[in-house]
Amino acid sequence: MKPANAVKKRKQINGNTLLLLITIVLFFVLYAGGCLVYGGKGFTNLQTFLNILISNAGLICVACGMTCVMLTGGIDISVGSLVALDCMLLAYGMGEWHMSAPVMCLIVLVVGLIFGLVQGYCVGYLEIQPFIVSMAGMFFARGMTAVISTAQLSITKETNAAFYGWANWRLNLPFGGVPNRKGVLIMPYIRVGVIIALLVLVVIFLVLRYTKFGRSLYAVGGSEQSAAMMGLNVKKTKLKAYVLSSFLCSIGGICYCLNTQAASVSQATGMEMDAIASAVIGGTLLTGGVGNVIGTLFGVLINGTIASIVQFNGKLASSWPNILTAALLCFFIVLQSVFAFLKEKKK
């Protein structure tokens, strides 16, 4: 290998890639620790890992959208409320309006697009602080959820057979089966929400890596002034980022509803913090310009693994996942600051 190439590769490893590697290694260490401690309780079963994906399918979609917004240097704290609104629309629309599942899913996606257009216009063209705009969006979406209904609604087979069928559909895997107490081999499975979430992940990864729009997000987050001098439309890029985020959030809302089959005003409370934490733990800088959805996926998996470990323990309080996630978030923010300081020092 030529010396110049060696130096270039070393810089790549010591830079942003190192944050991603730390995240990946941390996930495997946490999961291996869970397997060692709770292997006798079934933590080593493939279904345990798949359950993490099933439980967090909606969060994966939401966190992918959050990553796109954070790449521009923005933030969106309205996503949890928008997910609650999506679930309420689905449950109420199919239960009270007797509308079909495909139509209600389409309405939810349109609501996400409109929601993103409004927020993106306020941030991009009116130049209002993203935190203020998304906070207003958070209160609006949560309030509209209560306007639709304050009751806790459930989606049953009688309410809508099609949606109920989607929610309970399983794709059995041909490997990793475990015999139950009666000796019957139980094959591991995934649900439709996981397939949707992984498709979203792949599409956003390709968009960020290989499209002009993806490169524009990184450029705007790196330096708005430099991006404008390069001929990029900064305002339009920010608008598109928030539209994409809200659209992915609505897809996540559908996945979330497929998992819970319920809706309430308090649903998905704090989901915005989970999405932000997953993105930051995955290596996305709060200042923008750096990050990718692969890291975000591992950030979600880390949060899910922590929750699973606490659940398998059975003695720890339910607040421990939030405490540990907060500690990890602080750790990665400090790491980001250290790397940024070292980068500036080298200049």
Contents of the next structure:
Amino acid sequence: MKPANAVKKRKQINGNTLLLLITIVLFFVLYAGGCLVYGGKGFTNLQTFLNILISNAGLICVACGMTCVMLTGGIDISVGSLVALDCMLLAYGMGEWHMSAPVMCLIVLVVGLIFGLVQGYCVGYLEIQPFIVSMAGMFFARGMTAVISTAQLSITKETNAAFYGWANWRLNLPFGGVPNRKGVLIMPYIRVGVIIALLVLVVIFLVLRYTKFGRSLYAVGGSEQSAAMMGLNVKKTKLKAYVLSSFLCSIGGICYCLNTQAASVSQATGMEMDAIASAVIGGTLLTGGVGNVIGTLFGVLINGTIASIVQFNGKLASSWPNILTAALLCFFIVLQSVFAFLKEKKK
Amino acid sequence: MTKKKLTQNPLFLPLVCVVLVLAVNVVYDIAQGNAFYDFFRITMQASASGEQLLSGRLVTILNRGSEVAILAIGMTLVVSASAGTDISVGSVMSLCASFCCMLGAGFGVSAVNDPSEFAMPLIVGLIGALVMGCVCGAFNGALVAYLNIQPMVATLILWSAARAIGLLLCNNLIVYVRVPQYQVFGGYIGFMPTPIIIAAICIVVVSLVLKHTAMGMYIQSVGINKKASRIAGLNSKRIIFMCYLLCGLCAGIAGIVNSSRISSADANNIGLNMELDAILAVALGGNSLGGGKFNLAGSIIGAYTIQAITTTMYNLGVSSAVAPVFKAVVVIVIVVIQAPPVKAWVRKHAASRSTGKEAAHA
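I've shown you the form predicted on its own. Could you give me the structure of the form predicted together with the partner chain?
Below is the entire complex, every chain and molecule, led by the chain shown above.
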């Protein structure tokens, strides 16, 4: 193949970048639509956008982990339950065992690591279908949450002042202020969870792009056999992917808890769906090997935009975001399948 | 030699589980100071309205296990044909139940206490629910068979959406249909609990179809090798599609039974975690979750075993929120036993033990 030809080929838009483009355009269209319809209610404020980030900080972490697992061609539907377990551990640990906030956070992260190790071992070394493993994990984590407590717990200043302080800490941005009714300029702000989530996003982006581990995730997802022939340890890579997913999920759980400051058995139900949908909408292929976390971020933002549009409307039933996300997921899955079909045909 | 043959029987695993559960119950009875046969006692008891009804713990298990058994029929076929599971069945149950009640009660109504208040005849609601089940199944089937999407991901869409749509239909309310004609599906015909009859009819019909037509063989061959069956002249895609359609229909029937049992459409709770039970039933029945050969009888036994486990757990005072922990552990143990590396390890171990040290080199 001539070099000139190769350059030309790189410039062509293939199906995968097209998917990502569609996602980004969709996000801007949705957001612009929201601004047009609910502009009067304050949708155009920068804070609305930041609120999407604040309320979805946990989801960003979880979706990053999900992307890593999906790159290997697997899936992890235990994340929502694991987030619930994390929140319950945090709330119960600080409320009933009177542990300090950093210790509880550490415990939560360790729980995530162990959870990921077990799941990763089952998937990587015992060759069980990821879906079955993580479904068992999902029910296990949800059940364990109920074992700890079936009550609705909330984290207040009395439970743990440190954690409460973290949760209510805000970083005012130096720009984009809006005057309120009294004429005082209110600066837009972000919370600690957003900073953690964005840090996670950047780290995972760099890991996926520049480290050996990141590249081997793509290789395993692209073709397990070729990866094995290239000398990659497929089993170990899969194990690491699941450990990473559960670990990020625990970080996400802490972010989620910082945002909600509460814990209950039914918390974060359907979060796995949101995470998978975000990754898929962001261009991660379900078959593995293609995708990155930037797309996932846009997937999360689309999710958040839908939720806040429903919230701004105020009249729509609470199940609409679920239905719309599922519909979007369906649309993108079908698109992926069509692209795969076209690619096959070209060959 | 005979021992080995016994363990290789497809029904070995489910039957062992049944015996285990029964043993736990008998031990529990003895510990409680009851007669050891209390568990198996079936009596006729007069209900509040004076009718003679079958009662006993075994009857309760058979009765309550009907939904799982009905779901397990569809799930077995889906697992066999497509090597994947349909995780939307629980949500589809909820959607069908909501649809049935809403068609009958009229949209926006939250309670029906008399047949005259029905917006539409009950039969329309029932047929509507079954059609809805078929539509959901067809949706899943189309995604899996014609668009080549992994079964679990394809069914994930409805897993999330179906329950949400059900909630939407009910306006987030629990819709009560306290009408005897509707309650009969979850209640009693004469002295027999109706769900048992419905489950039995479903099982008999499906097993007759599988036995007297080539359908069962077709499904297995598609599951074993999709491409080879297509080349051999089978319409692989249509067979997979049919399996999902049937699974949806089963979910519809199960949804009606479940909602009739509680005489309401509780979209949040009908069929909750039911997909786990159904998959567990298939796995317990000795079917490989990797597709191919299936054993319907095993799945059915598996379904009732799970109900027995659930009932036993409730008897032992485990709360319903905690029960999933045990079920998840059981699932993992079963799939680990079935996992290829574990099987290979066991085989190697058995071989080296039987032929002595010389064989260890080979």
